[in-house]
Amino acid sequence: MTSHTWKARRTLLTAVAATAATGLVTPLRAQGLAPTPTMRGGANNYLAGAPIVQRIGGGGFWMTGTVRRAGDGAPLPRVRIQIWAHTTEGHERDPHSHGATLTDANGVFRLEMPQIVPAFGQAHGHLAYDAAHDENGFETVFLRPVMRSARDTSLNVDFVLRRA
């Protein structure tokens, strides 16, 4: 190396002790997070207030996700999800075929439930936060999320909330 890119390496790290002795430095944040918009037939055949529950029906399939607030997504504890879809044991507007879970400390939910299958072409789920069964604060979101493939046995759906 030249005493030039010596010299220039020795500045860089003297910048930046400087600035961690001078408390400068921040945990790098998700800054400006977008809220999730609700999505288009995410409420088809929505039943309010599904009892929450340990899982749906007899199982086999796993809706899963997390639940971050808008602007610096910090993941929201104890969050009611709903979740819902026709399955290989009833049609998504069938009771049954309805339960809410809690996100975890870090944001995460999951429920196990029995593996959807196709409903007018398309295997999807649906799942929701519903500011009138969850106090909280923040603003419904329906989601409709379609599935890759009907053989998947797990989909994967994340939140962004806002604030009411």
Second form
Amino acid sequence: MTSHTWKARRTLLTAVAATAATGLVTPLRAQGLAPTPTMRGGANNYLAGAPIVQRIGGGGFWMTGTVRRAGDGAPLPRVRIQIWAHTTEGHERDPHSHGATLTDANGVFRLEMPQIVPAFGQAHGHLAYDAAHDENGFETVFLRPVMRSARDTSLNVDFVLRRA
Amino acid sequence: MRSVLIWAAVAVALVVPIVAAAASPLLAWREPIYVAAGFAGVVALGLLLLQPLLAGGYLPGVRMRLGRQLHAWVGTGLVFAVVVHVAALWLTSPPDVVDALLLSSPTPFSAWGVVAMWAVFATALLAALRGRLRLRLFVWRVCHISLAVVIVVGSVVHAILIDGTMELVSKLVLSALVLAAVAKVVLDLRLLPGLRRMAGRNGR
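Got the form predicted alone; could you also share the form predicted together with its partner chain?
What follows is the whole complex; the chain from before opens it.
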């Protein structure tokens, strides 16, 4: 093996190491964090402007998640997220199945609600960031996450919002 | 004795899924109209088992002529069950049904159900116009069976992918029986050799 090949291999290893290191660092910088697109059917049975509540109904199920800014991934505080689902206490269209909450200083939201049960073939929830009901000025996004199992008692959903 | 067993097996295959669905915990959290939508779907899947059995003359004591008449009646019932299923779902959640009908639903099973629904309607229309269309028996059978296969495959996939009121084992068994019954009719009618002969004649 010539010294030339050795050098090439060392360069390659360095490159691999550098890539790995960048890969670890990138989530912290998240220069290119892409905005979350609206999901198909996400806005179904949405009742705009549900009140901000401590809890939807009797609780027992936790809808959690984060809200960050597209691009730099900065956590977004005081962003209003509305949540609704078919639960043990009502259909999606029932006003009492809807509620909203605000993210905390770390861009985290957490709202207790009744257990989600399968409806229209899947155990799923609905979440909205509605620009018309929030003053932070991001683009509206509707999500419809599906639970991995209908027995889950929580669902975590992350938003990445783009400035309108 | 054999005929009693066959009838008993068919009765069990039709009744057990309905009884099992009636015990579903999901029912407690659904409005009556939504419950009705689900049961219309379960009944429709059961009728899909009767159709090939009647068409093939596999039910003991049912003569071919009576079998054909019952096949037509059950077919009408199937159209009715599908209409109730879709209409009741629409009343339960209009946007979800609109998405499904436009084939833009996020749920993969919707499109299978919608395709099966249109195949049911097309079959009913074709059957209603059969006298006027004056199709040759062979051509009629190929059209009718092709639509039937679309209905059965579409409905079975639709049912299996759904997390709904049907109990899993009874759903899988009924689905398997429906597929088996249709496969038997298709094989017994010997349509494939007929098609091959026709292709041979045209090729000459």
